[in-house]
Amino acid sequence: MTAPTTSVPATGDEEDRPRPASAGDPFDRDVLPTPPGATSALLRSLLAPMRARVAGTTLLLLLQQAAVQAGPLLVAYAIDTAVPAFRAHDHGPLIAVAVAYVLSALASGGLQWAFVVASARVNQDVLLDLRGRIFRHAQALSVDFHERYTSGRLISRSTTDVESLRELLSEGLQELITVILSFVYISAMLLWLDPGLGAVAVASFGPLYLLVRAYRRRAGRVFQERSTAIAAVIVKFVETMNGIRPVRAFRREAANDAGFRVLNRRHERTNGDALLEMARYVIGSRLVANTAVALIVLWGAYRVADGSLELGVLAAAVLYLRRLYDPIDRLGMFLNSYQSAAASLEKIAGLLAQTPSVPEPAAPRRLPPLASEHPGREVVFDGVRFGYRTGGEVLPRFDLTIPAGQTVAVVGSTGAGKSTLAKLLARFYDPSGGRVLLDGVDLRELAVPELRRGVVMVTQEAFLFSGTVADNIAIGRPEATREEIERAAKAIGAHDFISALPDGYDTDVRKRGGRISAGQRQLVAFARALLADPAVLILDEATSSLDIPGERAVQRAMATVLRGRTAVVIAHRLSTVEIADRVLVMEHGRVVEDGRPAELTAGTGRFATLHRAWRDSLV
């Protein structure tokens, strides 16, 4: 009968995971630091590329306002010139004036369809590359970033803002351009037909740009509330689902639905306040433009009772001004959607303007070749000190030399600095002093595939994408043949259960691995790292989710395999040590005992009192 293991108090990550941000964190609101221009900046490379096909565009729909525009002096031509002729027998100004209008609408239509299929393929291309920069910029970010910035929050990034970009592109730059056009073209038209009518119209616009001047300014504020909001909405949903077996387990529905209530409500009063804005703004143009318009009609009736204005002129002046002031209507959902996109597009250049906290070397090095009697490499901890941005030090100052081909358990209480000590192997971090070495060569100085090559690390969280279980393997090295993706998983002794699988090693896993089992999933991650060769193996309490019976296989296994590499294993279980060479005791960042495991089981320290209470349990 085999004994349970006893595990040291320890709880995996959570020992020296940064701590959460504080009120003064710009992580801790949705907003992250956006450097001045960066947002003009990012619209410009965005449309940079297609400069040119944005002027052929831009061209569509000054041909289309042309011919759209042409409509109300054909009319006062009719009133004033053809139906004078037509009453005197000549029906050619009339029979002119017809087909004009009609070639004008044909023109119009025609134009509008061209500029709606050119700007939807530069909108399109514009959208795909924005996403596949925040996609390559997300992964390109460190690991710290990813701790304190919130999936939900990338996901509402390239999700509710790009959306909110699409919306400006594809509707309100239109209407933008189109009431800029109607504005030019009307005017012009207008002081041409009759100075004093177009000097009235052109005065009006004085309080039509107050109010938008005041809406942009009151909106500006609301929407980005809005797209706060939203984005908590997101998080909120997204931290539930993914947690929903715990959610499940200690019945936190109720209180998530409390939580969720007040997120959600927050959202519904932002979008009510947008609309709200909204409703002022159109109330006030509107109230604005009829008033200008009963003006007009007014005083240009008096103007053609008494003859100093053709009727054709004034009925040419009203139609021009009910298109000048329709769009003006439009021009609030323009900023409605410029508002929007606007808060949007600050918050995509701020997190496109975050820098990796681990960047890559501006003159990388290369490892020097492995020794041929094994394929393993020293490492070196020189001077380091540590400590998260938000929380204290976590190593003060620590010092350790690893010699190639060595094992080493690290053990300790929780705090101890325990995975600190993998994170900044594996330079998930780069430490805040001194140096990691690894075969004489500071980390900080290795391109990432050349030390991802070197170093491989398998955690507590066995992470399967969706895929094929060879799929999932060969992530370590897809190059990889089949035959040596099975051979390094008979190696690791995880052939047998996916030989057992439907497809085998072509069984679809599903979403995170969840058709196989926690154990099966760390096994498969372990394969995954044998199959990337490295000459230093991290395991992060990369055993806590097998059984017994797995373990003491995995240990095995793990004895044949790690045989002449270097590998640090962080232990959580005792049981895990017995396949080390050494064992590290580590205490408030520093080591307190450090030797061969029988050593320190014979000694009188903390480790030997670990191991007599691990004993004891077996009994």
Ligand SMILES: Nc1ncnc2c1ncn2[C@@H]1O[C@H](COP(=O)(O)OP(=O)(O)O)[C@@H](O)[C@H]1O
The other form holds:
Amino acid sequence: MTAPTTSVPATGDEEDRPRPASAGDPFDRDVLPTPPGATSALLRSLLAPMRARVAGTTLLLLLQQAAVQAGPLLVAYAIDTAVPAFRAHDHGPLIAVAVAYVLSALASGGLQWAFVVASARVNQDVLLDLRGRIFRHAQALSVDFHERYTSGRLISRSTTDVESLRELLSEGLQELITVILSFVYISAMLLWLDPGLGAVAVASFGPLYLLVRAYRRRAGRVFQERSTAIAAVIVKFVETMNGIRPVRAFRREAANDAGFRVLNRRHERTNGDALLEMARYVIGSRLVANTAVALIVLWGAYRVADGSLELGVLAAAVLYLRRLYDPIDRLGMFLNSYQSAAASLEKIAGLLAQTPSVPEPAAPRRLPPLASEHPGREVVFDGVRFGYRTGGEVLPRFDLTIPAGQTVAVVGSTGAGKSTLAKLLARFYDPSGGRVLLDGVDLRELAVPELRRGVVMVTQEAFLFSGTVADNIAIGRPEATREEIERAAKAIGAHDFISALPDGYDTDVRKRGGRISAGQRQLVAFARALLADPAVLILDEATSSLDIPGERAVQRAMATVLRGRTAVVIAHRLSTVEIADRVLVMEHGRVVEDGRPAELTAGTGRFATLHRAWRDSLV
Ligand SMILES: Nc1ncnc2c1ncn2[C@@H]1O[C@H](COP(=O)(O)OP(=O)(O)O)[C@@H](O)[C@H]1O
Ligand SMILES: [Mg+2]
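Please show me the structure of the same protein in the form predicted in complex with the named molecule, now that we have looked at it in the form predicted on its own.
So here's everything in the complex, that chain up top.
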């Protein structure tokens, strides 16, 4: 069996490569399969619109470094020229040096300020763009993606991972540029002041380079582990809090604590490893730097003694050397933020590289206009085959025609494929074979607004967004007036309970007093669907949280609401069947009985048996 259209671009060799048992599903790992070059392409596309501003901030940094590095040179000039001149009662050079020193300090401060402001603006814009992209992309991805990529991971992508990129941009890059610039400036300056001393300093770059390379390699691994560890902590946290009710119900707290402690420890350990690597690096680099300084001071002192080197030059050289080896620690910092940002960026790029498995049509088609007297549309399942990625085929080959305006009740045991049928009709998924047609148009070709107006599904979850009750109903049709919202609520029997809330329709559903029960949530969801006024309404056990009188009331309302509309009502209580024109009994992804309710009840089939059992249970 082939899986439904895959959104993960799997390369041939990836399929062949034997995988460890734990790594079966790529979605179990944090890093999704990312096409080669996607990470750098993402970085480029983020920075491309700000090329001019990035160049401008770099220039500011260049100038600032020039001002900073003027210091030791001025000291050398003061010792070797200005002080002797001062002794000869010429005050000019010393005053000039003092003024130049102050000016260079002022300039470096001013430039530093300008740089910080300019680069912060660039960084904020980059991060704004990136967060927006992650949100838009995640929202556009299909339901099957979200079923496999947990919300904890998504949160981790848009928080920790974006944050580590922020660190790189706001501190890391500045460090890197400063380090490179000071190396270049200072080496040139030293070589110019005294080629011999300069050569010793430049020779020390060899061991430093090896040190940096080793650190980079080892820290890379450690940082990868660390970022996976923190993501696991977040995933566990989010999952536990999302499932807080079953956690309480089954007294899972202790087990969860233990699990969380393990993950937390792992994160702590990887953090420790990272610090250890950093410490090794700092110790190594200090060793190299101090050895080089000692050599230069020794040799320089000899040469000052025999008169081949001026004292001022030696002083400047030592000052420069200190400045030269100072940035090495910061290079380590840069490598740190670079490594974690690279790991994060790769994960973000992997997420952004996912393509929706339910893509928007390239050439969208419109539905034929509705005849005003009947708002329904014809639904056809034409040889539909479908299976979830993680399981076998749920619908082996499904054919069904629902004429416009018909109300179809679907019954059948749990796992028969009723919800799958509903989700295919709402285009949460695309079939792997065959077509689902709405008035003759394949759902895959249908323009998104047309689909939104065409098919609406109400499920038992009945999710409410933060906002008022009225806002939640208005999701069905954002431009609806308050009168229309209330009319929808009245039609479904939700008006009374809404009016009894502290602020009526303006009650915030997340605030105290705005708490509403599962059954009431379902009524709000109904009103929302009704307001949307779709051609096809799907109700998937949408009344399951209502009590019997509540369900009765909804059913009475349904009779009017559904009139003329095409409706698929998946029912867990057989009473719903009474409002249907037609009943389908599903087993194992197939329709095993299909007929008018009265016919089926009177017959000897499965439905008749079910119905009799249900009748008996009522008395
Ligand atoms: N998101 C999913 N991923 C994988 N398998 C699923 C998913 N949803 C449902 N299934 C499987 O598909 C089959 C049909 O499920 P469903 O359509 O929900 O049945 P029903 O609504 O009739 O109870 C079941 O075997 C179920 O395990
Ligand atoms: Mg179901």
